[in-house]
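First, one chain by itself in structure tokens, the form predicted alone.
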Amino acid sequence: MPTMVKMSDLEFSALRKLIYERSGIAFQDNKRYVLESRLARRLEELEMDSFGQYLQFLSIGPYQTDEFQEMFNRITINETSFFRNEPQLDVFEKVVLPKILEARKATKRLRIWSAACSTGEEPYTLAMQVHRSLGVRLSDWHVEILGTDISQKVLNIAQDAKYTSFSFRSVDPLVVSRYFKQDGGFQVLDPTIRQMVNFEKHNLKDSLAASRHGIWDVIFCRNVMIYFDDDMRKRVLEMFHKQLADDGVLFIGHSETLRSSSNLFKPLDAPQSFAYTKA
């Protein structure tokens, strides 16, 4: 059995730079074990018997743009699931949608954005939602819902929307009823759910692009900002601010904070909501 790559403290200090500056994703000095664990085999598939070559391989090999994807998948974890967080998420349908509903009805037109949404489960489980509230007058409403995620092999998966029984582990059975059909070993998504969806490969660390989508209604950004620097973490919640409408609601994850942004959110009134509001 090969002996592992280790990294020095040279080639380290490179790759978190380089990860860094591509993603906005902080390792901090106790994660190097992280790294080297998870890229361990990568090294060992690409013949490299030490870090100095891959990331030259990274920096200027022809390769680079596709072998940082590959890298990014196999060091970021992609844990979401179908109607994760329940009491949070039944705050957005029963208190914030009502509401935004209400505000649109001249226009009746809806937008929610799901940033870094991984496999797709989380704008899938809003936009059921939406079907839920609106009902039989969702052909009145011009309907928009966009994932987005830094990794192309998680979108890929987002948008064949076919989910195995570890995506329900939380989830009533009538809404896998009501909602999939078994194929196999998968569940597949009902197409007029699939349709209210549209996926997309975006950096949280580019606002520009963010800009050119226009303003949302509602935003959901969980369990990303925590591996991000208060830099990091200051300019996208920047962006948010300034994509959200006026009434908007920006939900977050169960542990994160926006305590360093008071001053451009205030916390929405309505327990374990995780949700705030322009301040």
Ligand SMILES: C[S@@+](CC[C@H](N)C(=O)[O-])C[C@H]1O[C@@H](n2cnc3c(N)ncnc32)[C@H](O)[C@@H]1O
Second form
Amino acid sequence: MPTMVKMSDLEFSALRKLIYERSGIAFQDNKRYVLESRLARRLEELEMDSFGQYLQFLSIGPYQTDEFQEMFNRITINETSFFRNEPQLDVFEKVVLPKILEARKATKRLRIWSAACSTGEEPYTLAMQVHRSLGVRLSDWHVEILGTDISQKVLNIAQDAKYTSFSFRSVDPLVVSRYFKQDGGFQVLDPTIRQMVNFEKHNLKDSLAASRHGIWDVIFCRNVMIYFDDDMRKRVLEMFHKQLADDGVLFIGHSETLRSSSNLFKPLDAPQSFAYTKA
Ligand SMILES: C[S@@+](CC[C@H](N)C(=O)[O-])C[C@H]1O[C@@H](n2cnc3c(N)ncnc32)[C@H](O)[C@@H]1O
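Form predicted alone done; form predicted in complex with this ligand now:
Then the entire complex follows, led off by the chain already shown.
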């Protein structure tokens, strides 16, 4: 087995600075080993024997954009599942969605953004919830659900819409049989739900690209802000505030807080919702 290339103090600080500048992901002082081990394979593939060489490869030369993509594919945590945090999703389906649908009944337009959606389980879950809420009325509505992520690799999996049992670890089997078809070792998502969701690469650091997508009725951004520092979190929340409709709702992860932007948002009055409206 080849020995893992070690990262020096200088290389660690240069690499985490580059990562932070590009993505807002903050690797703390004690996370050198994490970065070292997640990138070890990549250095082997590139036949590089130091992180210094890798830093040069990232900073100069024609391949830097592709290599950043390759690097984010490896350093990001992509864990997700269908119906993740069900009590929160119940609030979305039973409290928030009916209100928004009522408020939009004249235009029949509904826009939902799942930011940092990883392999697609989150936006597809929301699509299933919209599908069962609207029922036969769905065809009268213009529903847009967008899933975005910094990593193209996870988005490719999302587009495929084929999942293993691991993605269904907290799902009622009735939901699985209603919306999926077994094919070998995979569950293939029903095309009706598949077609309700679009995917696009987007870095949460890019507020300009976010503004091009317009205003959303609901934004889900769960389990990514934990990897950002206060500064980046604040930037992202300011961007969400700009992109959310005045009566829209923002859902965040159960271990996240809006402390740094508490002047922009106020909590929704619903237990376990981790949901916010504009202050
Ligand atoms: C743990 S997953 C969360 C997936 C889903 N939201 C959920 O809660 O189940 C975090 C995702 O954030 C993405 N990510 C990390 N930094 C990002 C950034 N700056 N912009 C957009 N996505 C980012 C990662 O690629 C990863 O897929």
